[in-house]
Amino acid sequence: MNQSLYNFILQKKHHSFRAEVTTDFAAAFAAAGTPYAERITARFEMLMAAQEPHILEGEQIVFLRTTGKTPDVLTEEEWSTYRAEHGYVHELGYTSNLCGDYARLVATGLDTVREQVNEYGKREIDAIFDLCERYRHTALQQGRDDIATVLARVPHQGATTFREALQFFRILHFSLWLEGCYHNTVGRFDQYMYPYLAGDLAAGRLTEQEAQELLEDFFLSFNKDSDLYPGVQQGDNGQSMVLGGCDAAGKDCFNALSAMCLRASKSLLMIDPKINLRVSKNTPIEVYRLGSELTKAGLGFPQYSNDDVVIPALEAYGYSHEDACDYVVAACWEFIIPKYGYEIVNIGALNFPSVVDQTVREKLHTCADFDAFMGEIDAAVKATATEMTALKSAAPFLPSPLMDMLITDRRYRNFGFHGTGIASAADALAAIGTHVFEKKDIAPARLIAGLDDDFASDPELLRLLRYESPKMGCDHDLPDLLATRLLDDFADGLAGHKNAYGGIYRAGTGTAMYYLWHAAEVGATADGRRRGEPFGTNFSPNLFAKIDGPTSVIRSFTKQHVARACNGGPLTLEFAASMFQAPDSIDKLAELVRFFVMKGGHQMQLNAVNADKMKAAQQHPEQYAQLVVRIWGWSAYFVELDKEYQDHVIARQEYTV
C-alpha cells in the first residue's frame, strides 16, 4: 500500500483542490430553450474543461474531481413539466444503476468508439481527449514519465497492461460521474481486467506484489470522489465490484485477481468498491474462508449471490443462458445484465405490513376461518402489486451519450420492485392464524382496538404478538411458509404484465431505504411491532424477535420460492464482532455460508458490529471516522449517518456462530 496517498485520501486532503461550479446551467439552457442531448453535453464540455489535472504523490491511477457539486440541466419548473409530460421520472431522471460494456471500451480505445457515435458522444469523447492530455502535460512536467506514457496510449487506443486497463476504466468511470450517471457499476471486475493481469504476470512486466499495489491504488481512486455522489446517505454510490462466479459452459470463474480484490478491500478499509461474490455448490470452501476473512475486517463485505439459484431465475424470467450466467448486482444488490440491459430494477416497492394491516381492518371480521382470510391477503397482496405496475409502466432517462458508448444494445427493458417487511408480515398472519383463529383469545375486534392505540391500553395483547406468537427466523414452519405465500402472490400479481419497453416486472426481497419509510407509513401491526419501529432490513427477521442462532435463520429464509422473487434482496445477518476472536471463527462463518447456499439461499449480506462501539461513535464521532457498517445493499462509514439509520443498525440481531 502507498501509505502516503492512503493518509492522503483518508484525511481528505484532496478536497482542498476543489472549487464549487457557480454557473447556472439549467437557467442559461432554459431560457435558450436548449435541447437535453446538448445540455448534457455542453455541460460535460465545460466541466471537463474546468478539471484541473493533480498527480498525488506516488499515485499510479490519476484522475480527480477539481469541482464540487454537479449543477443541474433542468429548472425546477422544467422538471415539474417534464414530470408531468411524462407521468413517471426515476429518481433524478439520469441514467443509473447500469453496468456497461467496460470491456469492449477498454479493449478497442475511444479512437475507434468516435468513428461510430454521434456527434454528441464525438464532443465528449474529445472532451475526455482533452483532460487526458492535460493530465499527460503535467505528469511530464512533475517527472512522471509512467504515468504520461500510459496516458500517451490510453484512452485514445486499446489498453495492453494492467496498468493501462486500470487507468482506462478511471477514465470512462470518473465521466460517467461527471455527467450525471450515477450509481455506476462495476461489473465483473475480475473477468474482464484478468486478461492484462496475466499478461503482466507472464511477461514480467510485473510482479505479484507490484500488481497488489497497483490493484489497491485503483481501489483507491472509487474513494477519491465518492462523497460527491450521496444517495439516500452519503456512502449511498453504487460502485459495485462482482468477483467469482460461473460462466455460460458452468466453470466457476474465481481467478487470482479475484483473491487479489479480496485482499485489496480487507487492507485498505475502505467502503468502496462495494465487494460482492458469486458462488455456487461447486465453490471451494477456500473461496468462503477469504470472504469470511473481510467479513471479519467489518466492512460488510462481500455480499454472496447464489449461481445455482439467480441463473435458472434470470433464464425464467427471459434471460438468455449466456446473458444470465455473465449476471451482475446493480448499487446494492438486484441482478442486471452488463453490456445489454437498460433496466430500472429499483423502481418501487410493495409495503406487505400495510397490505396486511389494511386487510386485518376491512375483511377480518367477515371471515369464517383463517383460510378464508388468507384467501383475502392473497388478493389483496396481488392486486396491489398489479396496480403498481399500471403506475410505473414507462420511466425516461434524460440522454447520455457516454452510457450510449457502454450499452449499444438495449436488449433487456425489465423493471424490478422490492418487497418490504416480509417478516413483519408473515409473523402477524402467524400471530392471526394462532390467535384469532385456532386458540380464539383474541377477538378480531380486540386486536385492531389494540393495533389503534399503538397497545397502549392493552399490553397483554402486545405480549401475546410480540412474544407468544410464531416468528420467521425461528425455522418455526407457519410464519416461513406464509411469507412463501406473500411473495408467490407478490410474483403472480406482477407476472403477465409488461411494461412500455415490452419488459416484465420482477418481484424482489429488498427493503432499501424503505425499511424505516415504509414502516413510518404504518402504526402498530399484529406481529407486536408498535408504531415507530422500522421493519427488519432486507430479507431478514424483526428486529424484537428471539432468535436461536444463525441456522435456524438461515432455515427459516431458504423456504420460500426465492427464484420466483429474484429481483434481489439478501438475507442480511449481523454477528458480533467478538466472535471473531475465536480461532475457529472463520472456518465457522465460512460454513455457515456455505449451508446457505447449499440450501438454496439465492442471497446473503454479513456485517460484523459491535454496538458498544457504535454508541460511543455517537457521542464522539471524531474518535470513529473510519468506523463502517452496512446499512441495506452498500456500507458507509458510521459516523456519516443519520442518526434513525444509526439506531437501526444498532438495534439488529447480533448473531455468533
Given for the second form:
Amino acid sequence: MNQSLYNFILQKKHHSFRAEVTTDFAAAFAAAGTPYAERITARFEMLMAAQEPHILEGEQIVFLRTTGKTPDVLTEEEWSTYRAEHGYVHELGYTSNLCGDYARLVATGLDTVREQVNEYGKREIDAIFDLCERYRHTALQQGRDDIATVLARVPHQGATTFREALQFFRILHFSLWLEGCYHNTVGRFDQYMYPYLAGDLAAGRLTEQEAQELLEDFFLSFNKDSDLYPGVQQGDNGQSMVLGGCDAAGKDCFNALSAMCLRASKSLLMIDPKINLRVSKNTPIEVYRLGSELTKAGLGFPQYSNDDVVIPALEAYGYSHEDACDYVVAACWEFIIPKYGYEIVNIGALNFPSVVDQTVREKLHTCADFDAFMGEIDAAVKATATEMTALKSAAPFLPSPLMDMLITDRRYRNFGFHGTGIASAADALAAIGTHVFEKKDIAPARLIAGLDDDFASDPELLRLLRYESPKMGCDHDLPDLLATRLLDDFADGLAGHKNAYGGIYRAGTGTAMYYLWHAAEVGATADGRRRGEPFGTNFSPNLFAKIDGPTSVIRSFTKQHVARACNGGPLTLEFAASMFQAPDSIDKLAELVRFFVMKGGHQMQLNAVNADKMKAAQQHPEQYAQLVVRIWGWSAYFVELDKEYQDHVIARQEYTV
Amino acid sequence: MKTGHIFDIKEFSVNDGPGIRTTVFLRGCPLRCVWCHNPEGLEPGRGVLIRQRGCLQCGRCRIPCNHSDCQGLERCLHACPMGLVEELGRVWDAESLAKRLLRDADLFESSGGGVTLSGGEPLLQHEFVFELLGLLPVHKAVETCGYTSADVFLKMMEMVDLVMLDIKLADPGAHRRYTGVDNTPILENLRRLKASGKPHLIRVPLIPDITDTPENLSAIAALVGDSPVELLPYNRMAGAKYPSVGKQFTHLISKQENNPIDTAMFQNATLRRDAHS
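How about the form predicted in complex with its partner chain, since we already have the form predicted alone?
Next comes the full complex, and the chain you just saw is listed first.
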C-alpha cells in the first residue's frame, strides 16, 4: 500500500483543494424554464469545468473532486410541483441505486459511445474529455508520464490494461456522482475487471504485488470524495462491490481478483467499497475463511448472499436466468440486475408491528381463537401491502444522460419494499397466541390497556410478554413460523400488482433506517417492547430477546420462504470482537457462515463489535476516528454518526451471540 | 432417567474444543478458587442470579409466590418487570438435554465440532453426566478440575473424545489456600490422563502472583511433561458477576496484570491471547 497517499486521504488533507459551489443553478433554471435534462447536463458541464486537476503524491489512479456539495437543479417550489405531478418522488429525486454496464464502456471507450448517444450525452462526454485532457497536461507538467500515458488512451478508447480499466472506471464513477446520481454501486467488479488483470499478469506487465498495490490505490479512490455523497448518514453511500458467485452455467466465478479485493479491503480498513460476497453450496470453505478474516477486521462486511436461493427467487420474479445469475446488490442489500435493471428497490417499507398493533386493537376482542385472529392478521398485512403498491407507483428519476449510457435497455422496472420489525411482530403474535388464547392469562382488554400506558400500571403483563413468551431467534417454531406467515402475507399482498412502468413489487426483509422511524410510529407492542425502543435491524431477532446463540438464530431465520420475499435484507449476527482471539475462530466462523448457506438462508452479515470501544469513542471521538461499525446496510465511521445511531449499535451488541 | 442442574448452554463456544461446539455448564463445584469467574456455577442445585444493572428496587421479586418453579428459591422468577431474575441450575433430564444439544448435530458433523461439558465441575454430577454422554453420538469433550475419584475419572475418559483438565497450583499448601481443597486427587487424575493416551489439553489459569509465578509454572511444567498446555491469561472482568449471585469477589488478587510468562519452560504450551471464558 502507498502509505503516504493513504495517510493523506485518511487525514482528509485533500479537502483543502475544494472550493464551495455558490451558483444557484435551480433559481436560474427555474427562471428560464429549462428542461430537466438540460439542467442536469448544464450543471455537469459547469461542475466539470470547475474541477482543478490534482495529482496526489504517488497516486496511480487519479481524479479528485475539488468542488464541494452540489446545489440542486430544482427549486423547492419546483420539487413540490414535480412531486404533485408524479404522486411521489423517491428520496432525492435523482437517479440512484442502480448498477450500470461499466464493463461495456470501459471496453469500448467513450469515442464510440459518443456516436451512439443524444446531444446531452455528447455534451457530458465532451465535458469528461476536457477534464481528462487537463489532467493529462497536469500529469505531464509534474513529470507523471505514466498517468499521461493512461489518459492518452482512456476514456477515449477502450482499456487494454488493468490500470487503464481501473482509471476508466474511476472517471465514470466520479462523473456519475458529480452529475447527481447517487448510491452508485460497483457491481461484479471481480468479473468484469478480471480479464484486464489476467492479461497484465500473463504478459508480465504487472506482478501480483504491483497489481495488489494498484488495486489498493484504486480502492482508496472510493474514499476520496465520499463525504460529499448524499446519504442518511455519513457512510450511507451505496458503493457496493460484489465478489464471487456463479455464472449462468452454474460455475463458481470466485477468482484471483476476488481474493485480491478481499485482501485490499482488509489492508485499507476503510468503509468503501463495501464488500458483498456471493456464495452457494459449491463455494469452497477457503472463500468463507477469506471473508471471515475481513469480518474479524471489524469492517462489518463482507455481506453474504446465497446464489442457491437468490437466483431462483429472481427468476420467479420474472428475471431471465442469465440476468438473475448476474445479480448484484444495490446500496445495502437489495438484489438488482446490472445493465438492465432500472428499478427502485427501496420504494418504501411495511411496518409489521404497526399492522399487528392495529389488528390487536380493532379485532382481537372479536376473535374466538388464535386461528381467527391470525386470519385477521393475514387480511390486514395483505391489505396494507396492496395499499402500498398504489401510493408510489409512478415514482420517477430525473434524467441522467450518463446513466442512459450505462443502462441502454431498461428491461426491468420492478419496485421493492422493505419489511420492518418482522421479529417484533412475530414475537407479538407468539405472545398473543400463548397468553391470550392458550394460557388465557391475559385478556384482550388488559393487553390493550397495558400497551396504552406502556405497561406502567401492569409490570406483570410486561414480564409475560417480554420474557415469558417464545421469541424468534431461539429455534422455536411458534414465532418462527408466524414470521413465515407474515412474509407470505406480505408477498401475497404485493403479488399481481404492477407499477406505472409495468414492473412488479418485491417484498423484502430489510429495514434500512425504518428500524428507528417505524419504531417511533408505534407505541408499546405486544412482544413486550416498550414505547420508544427500536426494532432490530433487517432480518434479526428482537433486541431484548434472550437467545441461545448463533446456531439457534440461524435456524430460526432460515425457516421462512425467503425466496418469496427476496428483495433483500440480511440476518445480522453480532460477535464480541474478543471471540476472534481464539486461534481457530476464523475456521469456525467460516463453518458457521457455510452452515447458514446450507440451511437455505438468503443473506447474512456479521459484525465484530467492541462495546467498550464504542462507549469510549462517544467520550473521546478524536481518539477513535477509524472505528468502523455496521449500521443497516453499510459500514460507517462510528464517530461520524448521530448519537441515536451510535446508541442503537451499542444497544444491539448487548445481545451479542 | 437422571436429572442434572444446568446453569447455561452456550452455542458457538469457540474456546472449548475443536470445531463448532455447544458448551453445557453444569452447576456445582467442589473447589472454591478465589479467582473463579463463574461464581453462579459454584453452588450445587438451583438458585437465582439477579443482574443489578437496570434494577428498579421495586421489591416485586421478594414477594412470596405460588409458582411451582419458584419453590425453594429466595426470589420469584416471574415478577421482575426488567427480566433481571434468572434461574440458575435449571433441572434437565438427560434425554431432553441430549435432544436439545443434538439440534446442532448436522453442524457439529460438518465443522468437526461437538458438545463440551463444563461448569462448575461437571463430574460433581457424574451419574447424570454419564447418562448424557451415552446419549450424544457426537464428538464430546469435558472441562474438569480433576477433583474426583479415580473411578469417575476413568469412566469419564472412556466416554469422551477430549479431556480438558485444569491444573492450577502444584504446591499442596497453596492449592488448599487458594482453592479450598487438596490437590492430590487432581494430580493422580493427571497421571491417569497422561497414561491413558486419551487426547487431552492441560489448562492453567494465570492468576497474578498466585499461579503465574515462575516457581508454580515450572513445577506444573514438570508434572505435565509433554502434554499440550494452554495458558489462560487473567480475566480482569473475573469479579463482574459476584454481586449478581450475592457473593463477594476475593481481595487476595493483588494486581490485574499477569507477570511476564515464559512459555518455553513448558514442552508444549501456548498462551491464549484473550482472557479465558
